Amino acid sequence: MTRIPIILDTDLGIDDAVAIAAALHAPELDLRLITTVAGNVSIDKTTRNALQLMDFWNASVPVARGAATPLVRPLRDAASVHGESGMAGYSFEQTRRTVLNKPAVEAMHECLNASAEPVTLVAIGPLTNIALLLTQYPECKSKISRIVLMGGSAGRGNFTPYAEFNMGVDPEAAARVFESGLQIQMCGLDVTNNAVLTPEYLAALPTHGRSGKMLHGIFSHYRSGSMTTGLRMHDLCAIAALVRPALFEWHSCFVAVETQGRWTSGATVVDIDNKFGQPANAQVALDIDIAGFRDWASQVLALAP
């Protein structure tokens, strides 16, 4: 089997921490990189949940600290959804490990020229990092396969009316990137929002190994629903995307990023009529298959030990 090259960008809080268990152990990808940047909690409590992870799976991807703050706006983030850690609800064993000797930026572009092939950049946060490697190194576009990253919605929001939290956080991070020319597959919060484990599935993992006994813990804090009525893996969806496309409805259309709207800053205004008449810059999801999801996660997250 040809694995996925893959970079992982994350703002990592709980259900970040899902789809890294994905990410890892998933057969069809190679995680390469996991780099960190501020959304879900600050920068270095996203980067010790990144640590303790990779301690926690004895993982050797390495990991590098990203952007502490949005590109030109302050941080806004989400700990009342993921608690003040990020990952409350387990006891990690103290990591000493330690991040790369370089911004995320930086290790992004490196481990881009060292590979071989196109790379794979998969963003489950705020698109700070992303943006700025485009920036910076713009050269390294014809190393990058695609974007795949959870964020926007083509409905409403929960940052804001209208703004997914992700792409609200830093909409001119978010602009920038949907500007860039690069694939884009975009999954959003209309459709992560029916990507929910059921509450017996929940109950149940305990009975499935350390890493079903963590995930319990950690799921048992996390407010993006409840282990009674379900709980919504939006950043899953991502990696979903990656190795089960067909799990989901695409649609190729315009898509735009604002940022000056005094109420709708950070809106993805996803033109799937094509009234705009402006050329299509990404793949949107539209719909999921919500058991075929639910199966494949239980057997991805499975195959974690």
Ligand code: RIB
The other form holds:
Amino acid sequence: MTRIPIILDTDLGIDDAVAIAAALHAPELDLRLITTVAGNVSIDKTTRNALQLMDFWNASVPVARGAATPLVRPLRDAASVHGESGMAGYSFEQTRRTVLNKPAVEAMHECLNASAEPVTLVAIGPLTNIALLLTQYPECKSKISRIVLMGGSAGRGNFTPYAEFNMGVDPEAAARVFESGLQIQMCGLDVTNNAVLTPEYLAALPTHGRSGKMLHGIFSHYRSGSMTTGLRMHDLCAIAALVRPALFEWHSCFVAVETQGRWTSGATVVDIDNKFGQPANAQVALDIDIAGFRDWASQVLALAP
Ligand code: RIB
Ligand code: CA
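Now the other one: the form predicted together with the ligand, given that the block above is the form predicted alone.
Everything in the complex follows now, all chains and molecules, and the chain you saw is the first one.
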């Protein structure tokens, strides 16, 4: 099987961690680099979380530290959802692993140039690093296969009434990415809210070995849903979109990111009915096969040792 080369950009919170578990162990993927961005928690914490996870799975994937703040706005984090550490609920070993001695944008640029084939960017946090990459190295677009992202919404938001967190934290970065001309697959909140792991599955996790115990620990501190009603796996949808695209109903359309709205900045305007007459710039997931997602998620997470 030819594996898909990916770079994963993350604001390592709890649902990011489960997406990384899948990205590391899915047989279809070749995870070449993890880059961190401030979002759920500070850049220091998201970067430490990435190093700890690579240690936990004894993975050889390099980690590069990225942007500490959005392009122009102050950071508003989501520690209330992920805990102060961003990955509360499990006592990870103190890591001696270190980040690459270059910033995320440089590491991405080098990784893209070193690849014999175009690389897919998987974005599961604010798009600050990717916007900086496209600004500083516009020529690298030819080395990028597509961007698969969790973010935005064709419905309501969770950061503000109409902005989802990843887009709402850094609307200017998101606008730059959606205006880049790159092929984008967007898994928005209206769909990822339905990507719920059941209480029964969650309760059984401690019996699924060392990774199951760790995931159960951090899930117990995750506040997007609950252990008794089910937990929303927002970021895991980006990995599912890559390896099981048929789990989603895709719609090609124009998407704009609002950056000026007093009450709506960060909103993704998903023009399903082509009211603006603009060319499509994204494939947007409008529905998900929940049972199929759950089957896939349990299979791929069972591969994590
Ligand atoms: O809105 C959900 C997204 O915001 C997820 O990526 C979650 O990790 C947070 O970053
Ligand atoms: Ca995230």
